[in-house]
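First, one chain by itself: the form predicted alone, in structure tokens.
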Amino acid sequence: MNFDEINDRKGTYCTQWDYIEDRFGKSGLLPFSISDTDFKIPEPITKQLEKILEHQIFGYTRWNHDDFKGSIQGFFQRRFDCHIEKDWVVYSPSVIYSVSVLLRLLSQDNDTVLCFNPMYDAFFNVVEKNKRNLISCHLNNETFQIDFHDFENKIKDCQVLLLCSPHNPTGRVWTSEELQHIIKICQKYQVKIISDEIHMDVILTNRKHQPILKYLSQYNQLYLVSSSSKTMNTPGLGGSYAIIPNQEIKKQFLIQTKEKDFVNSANIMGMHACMVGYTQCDNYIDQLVDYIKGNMRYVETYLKENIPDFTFHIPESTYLAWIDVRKAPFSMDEIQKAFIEIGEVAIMDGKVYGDNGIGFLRMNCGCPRSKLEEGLKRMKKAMDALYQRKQR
């Protein structure tokens, strides 16, 4: 796979360059926003699905089948050595219904979400917009520690953990003992555990990702959503999968899934994209990987000797790079404002994704290198402006 490619997107209806004036107020900036990937497909899903449009009838698709479900069931004991039983398996047409669905089944009106903050953005609607109230539990702002004293302080109140792991925005990746430790802690006070694990491919360090059924022995009140797309970047196919081992809960989620919201038919393209990564791209997701270790190694080198009030690690997990500015002397409307206007970059402003995140960028570096050096020249000339303005 050839990562330096350079894929043109603009004119294709794409959120990520053709709508970047949605969040950042300007058209035409180099986007580094919202967290899909610059990169093609795996040959192997385009040839799948080349064969799809030449049969060319996309009559109702059915997903409860082995080949779907099997094709999950062999990607998590293949690359993470985790079991999984087909029965458990139920498709979605993406992770955050799955979540929206899993927080109505698991909880009541009024009762109380933890989540980890920073969060990824769309858990605080997810949370609020289903009537419960979302309170945050707040991570190490310089290592990303879990503090399980204050941990334990709130969930014990809570009915609902929602956990992204591995963690987005800032990239952890939870140990076995951390996992382990959250379990015990949740399962003392009877709080259910949903486990957004979409990022679980992209892992950096020698650390491996540990889904959180693999601890299902230890506590029954478990359930994993995920999808290939973020991976694959397939997210405009649509679909999406939840493993829930809970046989009466799974009977409710299908209930409410094909009863009552009508998702009776999965997106075939999705589907079929699904299954040919779960079980013909291993080899894509490994020089994936290696491609994102350049490209984060590059980001570390080039903040260190060009901005260096900028302060950024290789994060163990995800595209995403989650840059300290708290050294920089300059506010973060001033920093975005120079961005936007002089650099002509859009980069996630880290409140975004909750008032921990307040002082942090969030840089999508899942895209060809060119780009990215191209995007962080742009930060250099942004920045270099603030410091000249503030000599004078």
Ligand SMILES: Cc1ncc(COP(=O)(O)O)c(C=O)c1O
Given for the second form:
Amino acid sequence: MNFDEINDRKGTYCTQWDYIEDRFGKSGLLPFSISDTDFKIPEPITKQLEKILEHQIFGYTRWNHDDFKGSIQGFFQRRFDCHIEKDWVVYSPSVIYSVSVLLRLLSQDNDTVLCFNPMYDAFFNVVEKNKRNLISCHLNNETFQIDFHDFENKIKDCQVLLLCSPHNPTGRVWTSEELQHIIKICQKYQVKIISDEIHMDVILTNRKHQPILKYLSQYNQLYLVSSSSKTMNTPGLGGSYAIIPNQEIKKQFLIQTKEKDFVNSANIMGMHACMVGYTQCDNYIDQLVDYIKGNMRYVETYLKENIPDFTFHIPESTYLAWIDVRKAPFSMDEIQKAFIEIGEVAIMDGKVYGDNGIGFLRMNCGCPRSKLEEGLKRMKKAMDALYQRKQR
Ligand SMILES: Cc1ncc(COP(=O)(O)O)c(C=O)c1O
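Show the same protein again, this time as the form predicted together with the named molecule rather than the form predicted alone.
What follows is the whole complex; the chain from before opens it.
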């Protein structure tokens, strides 16, 4: 796979490039924003989609068969050494849709849900718009570790923990010890755990990602939601899955999708992308991980040499660089203004991910190296202008 290839996405209605103005107030910026990649999908998926296109029939499509559920079962076994039953797998149009349904099935209005802060920005809405109270535990903002004392104090009064594993935006890959500690405390207070594992494939450290369901024998209130879409770059196709060992909750989930929301028929393209992605694309995933590691090393070196007030350590996972700008002698508003007006580059302000993200930037590095080089150059140009202005 040639991840260096530049694919022009402009004019395709894509959120990242064509609608950058919505978030940054100006069009034409070089975007490092929403988390999809600028990479082509794996070739085996392209071939499968071509076959479907050629057939020219896009009728109602079933997901409830061994091919779909078995591809997910096989992937978890092969990649994570995690056993799941096919019978636990359900299709869902999107990961956050699954979170939304599960939150309603596992808690009541006005119940409390805990998330680690900073958090994936959709977590705010999915909790609060479902009429649950959101409380958060701040991760240590240097090491991104959990303060377990604070966690236990807060989780006592919660009904659900909405975990992001690995963690967007910090990239933390929770250790087995951390996960077991979380589970033990949740079990003590009978708090259910929904684990969003959509970032599970891009692991940049030697530590392995541990799916939450590895610990099912320790606690049975565990729910996993994920998708192949982030890794394979297919979020525009639709489709994801939830793994629900609790058969009563699974039944309720299906009543919601089939009989209340009418979204149980699979997107044919999304379903095939997942099946092929999980059976024929390990090579793509491994190459993608290597490429992202290279991108992260590039960012680390560039910032150290050119913008030393920005602190950056290669994350343990994800293609998202979480950059600490608190040492820079400028406010985030000044930095953002300079990025947009001088550098013409769009990098997410960390405050989007919660108050514990203030002073950070989130830069999407799921792109060809040359785009990253250009983006960093633009950031430097903007910062140089700020430093020069300060000297005057
Ligand atoms: C942690 C996390 N969960 C879910 C999603 C989105 O998944 P979906 O579009 O399937 O809801 C993202 C996308 O950025 C994400 O980072």
